[in-house]
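The form predicted alone is given below as one chain in structure tokens.
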Amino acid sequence: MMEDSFQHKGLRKKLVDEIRRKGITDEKVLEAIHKVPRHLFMDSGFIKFAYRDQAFPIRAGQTISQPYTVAFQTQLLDLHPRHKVLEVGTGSGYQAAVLVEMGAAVYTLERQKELYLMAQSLLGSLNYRLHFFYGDGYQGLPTYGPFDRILITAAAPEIPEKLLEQLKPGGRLVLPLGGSGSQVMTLIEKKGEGDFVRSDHGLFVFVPMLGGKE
């Protein structure tokens, strides 16, 4: 079951080879998606499609991104070893995995109980360390704060306020803005106390985020 082939490797570096070709230029970014078994994240009706890089559904409703999605959001993040990571919906573990690779102390919040308890499971097997949490993801987690980074993994439809209070001075949150349909790619920079500069990056389509837990 957690077979990682000679196979998957060559799969994920032509993975790696399509999503450079896309536009991704941190090497550290598309070094950590080579590193991530990403079959290992994937229902079992689609592993042998894992390295399309495309999304697939997994339980409670909800996907395991696009690797190339995956890659533009945490190139936005401009992530530095070290820095401290809150992720809003753990999903799959797939993006959690990527974070972790790249050197970051990740803490990552799911509201959905089935995919809390799976992905802490298999990252846990894989050796990934990391901080899990159950959650609404609204609220972020404040005991921890703040936070160099924070990634939204699903379409909200505001800026969490209580986010972005949790953000550092010098801090970035990356997160996909709008309502159902598609949601546009936004990086917000916090440059101290109530001064954010917004930029926009193009148009992506998340799963929603809700708030509460279930």
Contents of the next structure:
Amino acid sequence: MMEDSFQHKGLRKKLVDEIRRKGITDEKVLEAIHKVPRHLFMDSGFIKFAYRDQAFPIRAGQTISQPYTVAFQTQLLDLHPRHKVLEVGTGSGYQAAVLVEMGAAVYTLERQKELYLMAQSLLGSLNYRLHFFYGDGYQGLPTYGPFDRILITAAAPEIPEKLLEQLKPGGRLVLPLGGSGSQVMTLIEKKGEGDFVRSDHGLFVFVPMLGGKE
Ligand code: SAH
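Next up, the form predicted together with ligand SAH in place of the form predicted alone?
Okay, now the whole complex, with that chain kicking things off.
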């Protein structure tokens, strides 16, 4: 069931070559994508497509992000080992596993109980060590911050103010900004208290970031 075969590893190598061709240059990110067994994060009906560079449906009407998108967001984070990272939108846990492979101390937050529980049990069984939280990403994790990096993996209609507060000076927030349809991948660099630099990095499509918990 939880097998990671030579065939899976071979498919993963091809996937890494594909996203490198699409423009991902950070070798540490590519290495992390190469290590995480994405097929184990997918519902059984989709396992055979696990190493296609596509998003797929998971439970609770959500999706596991496209590997290229995961790599793009991770590259934009400019992550260093031991960085403290908050991820908003645990979903399948795939992106969180990539962050752990990069050597980060990961705090991941999910508003849907079912997904929170599933990701926690799956990543535990794969021996990934990180912190799981059931809650609302708009609130962040004030008692665990501040963070070196914050990554939002759902479409945010506006920049969540509380997350800017939970970012260290020198920190980075990466989020798909916009409503339904498509969003602009946005990088916010916190230079100091109240001093932010924003840049845009192309169009992507995410499921919406919703308030509250389910
Ligand atoms: N990072 C995930 C992608 C998940 S899709 C992966 O690698 O599989 C986006 C996720 O964000 C969904 O699971 C959705 O339930 C969650 N989400 C949406 N709004 C949220 C919020 N306000 N707080 C926390 N999680 C949220």
